[in-house]
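The chain that follows stands alone, in the form predicted alone, written as C-alpha cells.
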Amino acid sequence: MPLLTLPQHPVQEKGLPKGEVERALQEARQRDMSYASGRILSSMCTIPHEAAVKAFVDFLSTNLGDPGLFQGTKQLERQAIADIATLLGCGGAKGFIVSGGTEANITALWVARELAGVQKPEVVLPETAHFSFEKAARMLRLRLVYARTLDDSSVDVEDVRRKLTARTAAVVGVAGNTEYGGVDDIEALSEIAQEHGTYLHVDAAFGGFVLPFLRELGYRVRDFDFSVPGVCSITVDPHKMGLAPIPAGCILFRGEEMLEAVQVESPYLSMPVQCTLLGTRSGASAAAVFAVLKSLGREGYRRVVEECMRNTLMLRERLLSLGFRVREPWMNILVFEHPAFDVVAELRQRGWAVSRTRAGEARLVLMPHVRREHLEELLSLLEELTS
C-alpha cells in the first residue's frame, strides 16, 4: 500500500494542484506521532520554542557557507556561539551551529586526528558513547578503543588510562549519555589527557543544555565543560533541550587555532577558507538558536529543566511504589524494568513510543512536551499491568 494517494510517477509533467499537494502533506503528517500527544517518550527532541520557529522561517534562505552574503545572519551565529560558550565555561571558545551531534562529533575527531598526526590513530571512548562515533571512525579511518563503564553508566577512568597508547589521537568523555544520561568523570579524564598530551572531546549533545541549569538549581553536577582545563572541544545540541528546531547542533573548540588543522580554501566564495564539514550551512538554524537563547535566558531554561526534573523524580517515586526496579537518574532520563513483564513491549503495543537499553530496560526521556497529565495516564496503565 503506498504511503500517499498521489499518482505513482517519479516526476509528473505538470505540477499538481495546490490543494492536492496540501492534502498529501496533511495525510503524511497525520501518520506521524505527535510530541503534543505526550506519548513520545523515547526522543531527545521536542516541540521547538515559538520564537525559534519564527526565526527559522524568516531566515530560511540564508546560507552560512557563504557568510559574506549574509553578514547579519553570521553575526547571529557568532552571538549564539558566544552565549553557548559562556554557558559552558569559556566565553572565548569558537565554533559553529551545525546540523546536530553527529556532525559535531565527526568534526571534533577530524580536528583531533589532524592535530595528533599519528599513524593508525585511535580514539578511546566509553562503551556508552553515541553511535555517531562509529560513523566518524569509518569516515576518518580511526580505530575505536572502548573503555568499560561502571554500574552508574559512567566510564571506568582507570580502564581509559590503561588503553591509551602512542597512537591515541583523542579521548572522548560523555556528559549525558544517550542511553542512561550518565556523566563521565571529565575532570579525571582531563588529568589523563593532559598527562599524555592527548586531545579530550566531550559529547554533551544532551547534557549541555541540562547540566548547567541543574547546577544552578542546586543539584550536584560533575564539572564537564571548558572549566575543566583539558577539555578541547564540546558537542551540544540546541535542538534537544535547547528547544531549537531541527536541525541545530553546535560544536565548540577552546581555541580558534584548532580549526586551522581542518581549514580548506574556498576562493570562489565570500570567505577565503572554510573550517566546517558542510559547505552549505543553514542560517535559519543559527537564527533560531539565537532567538530561543535570547527569548528564554538562563532563567527560562532553569524553569524548563526544573519542570522536567520534577516530572522525572515524581515518576521514579511512583514507579518504585508499584514494584518497578528504577535506576537513579542523572538527569531527565529514566530507566526501569519490572520482574514480571516486558515493559517496553507492553507500552509499545498500547501506542507509547519508548526505547530499550542494551540490557533490555525501558528508557524514557522526560522532555518539555511531556506533561504531568501524560504521566498520570502512563502510570494508570502501568498500575493496571502490575495488578
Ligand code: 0PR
Contents of the next structure:
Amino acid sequence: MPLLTLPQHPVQEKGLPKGEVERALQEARQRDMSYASGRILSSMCTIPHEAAVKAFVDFLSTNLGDPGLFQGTKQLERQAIADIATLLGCGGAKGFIVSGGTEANITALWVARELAGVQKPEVVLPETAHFSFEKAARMLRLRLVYARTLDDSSVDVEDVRRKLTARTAAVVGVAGNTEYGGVDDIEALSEIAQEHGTYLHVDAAFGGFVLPFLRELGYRVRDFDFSVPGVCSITVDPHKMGLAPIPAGCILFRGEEMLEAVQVESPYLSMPVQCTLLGTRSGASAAAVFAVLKSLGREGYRRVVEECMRNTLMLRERLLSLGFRVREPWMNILVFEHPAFDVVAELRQRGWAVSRTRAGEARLVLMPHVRREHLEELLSLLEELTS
Ligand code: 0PR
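Following the display of the form predicted alone, present the structure of the form predicted together with the named molecule.
Next comes the full complex, and the chain you just saw is listed first.
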C-alpha cells in the first residue's frame, strides 16, 4: 500500500496544485502522534515555545556556515551561547548551536582526540552513556572503554579510575543519563581526570536545562558543570528541556583555544576558519534558542521544571500506592515496573508511547506536554490493570 495517496513518482513532470500538496502533507501529519495528546511519554522533545517557533520561521534562510553574510544572526548565536555558558557556570565558555546531542558529543570527542594526540586513543565512559558516543567512536576511530555503573545508574568512579591508561584521550560523565536521568559524580571524575591529565567531557544533553533549575528550586543536585574545575566541555540540548524547535543542540568548551584543535580553513567564505562539523548550518536554530532563552528567563524555565518535577513525584507516589516498584527519580524521568505484568506491553497496546530500559522496566519522560489530566488517565488505566 502506498504510504500516501499522492502520486508515487519521485518528482512528477508538472507541479501539483497547491491544495493537493497541502492535503498530502496534512494526511501525513495526521498519522504522526502528537505531543498535545499526552500519549508521548517516551520522548525528550516537546512542543517548542511559541517565541522560538516564530524566530525559527523568520530566520529560516539564514546560514551560520557563512556568518559574514548573517552578522545579526551570528550575534544571536553568540548571545545564546553566552547565556547558556553562564547558566552552566562559565560565562566565557565558547561554542556553537549545533543540530543536537549527537553532533555535540562527536565534536567534543573530536576536540579531545586532537588535543590528546595519542596513538590508538581510548575514551572511558559509563555503561549508561548515550549511543551517540558509539557513532563518534566509529567515526573518530576511538576505542570505547565502558565503566560499570552503580545501582543508582551513576558511574562507578573507581572503575573509571581503573580503566584509565596512557591511551585515554577523554573521560565522559553524564548529567541526566538517557534511561534513568542519573547524574554521575562529576566532581570525582574531575579529580581523576585532572590527576591523570585527561580531558573530561560532560553530556548534559537532557540535564543541562533541568539541573540548574532543580537546584534553584531547592532540590539537592550534584555539581556537573563548569563550576567543576576539570570539566573541559559540555553538551546541552535546547531541543530537549530547553523548549527550542528541533534541531537545536549546543556544545560548549571552557576555552576558545580548544576549538582551534578542529579548525579548518574556509578561504572562500566570509570567515577564514570554521570549527563546526557542519558547513552550512541553520541560523534558525540559533535565533530560536535565543528567543526562548530571552522569553522565559531563568524564572520561566524554573516554573517549567517545577511543574515537570511535581508531576514526576506525584506519579511516583501514586504508582507506589498501586504496588508498582518505582525507582527514585533524579529528575523528570520515571522508571518503574510491576511484579505481575509487563507494563510497557500493556501501555503500548493501548496507544501510549513508553520506552523500555535495557533491564526491561517502563520509562517515562515527564516533559512539559505531559499534563496532570494525561497522568490521571494513565493512572486509572494502571489501576485497572492492577485490580
Ligand atoms: N545524550 C543524551 C544523554 C541523550 O539522551 C541523547 C538523546 C543524546 C545525547 C543525543 O541527542 P540527539 O538525539 O539530539 O542527537 N536522547 C534521546 C534518545 O535517543 C533522544 C530522543 C528524543 C529519543 C526524542 C526519542 C524521542 O522521541 O533516546
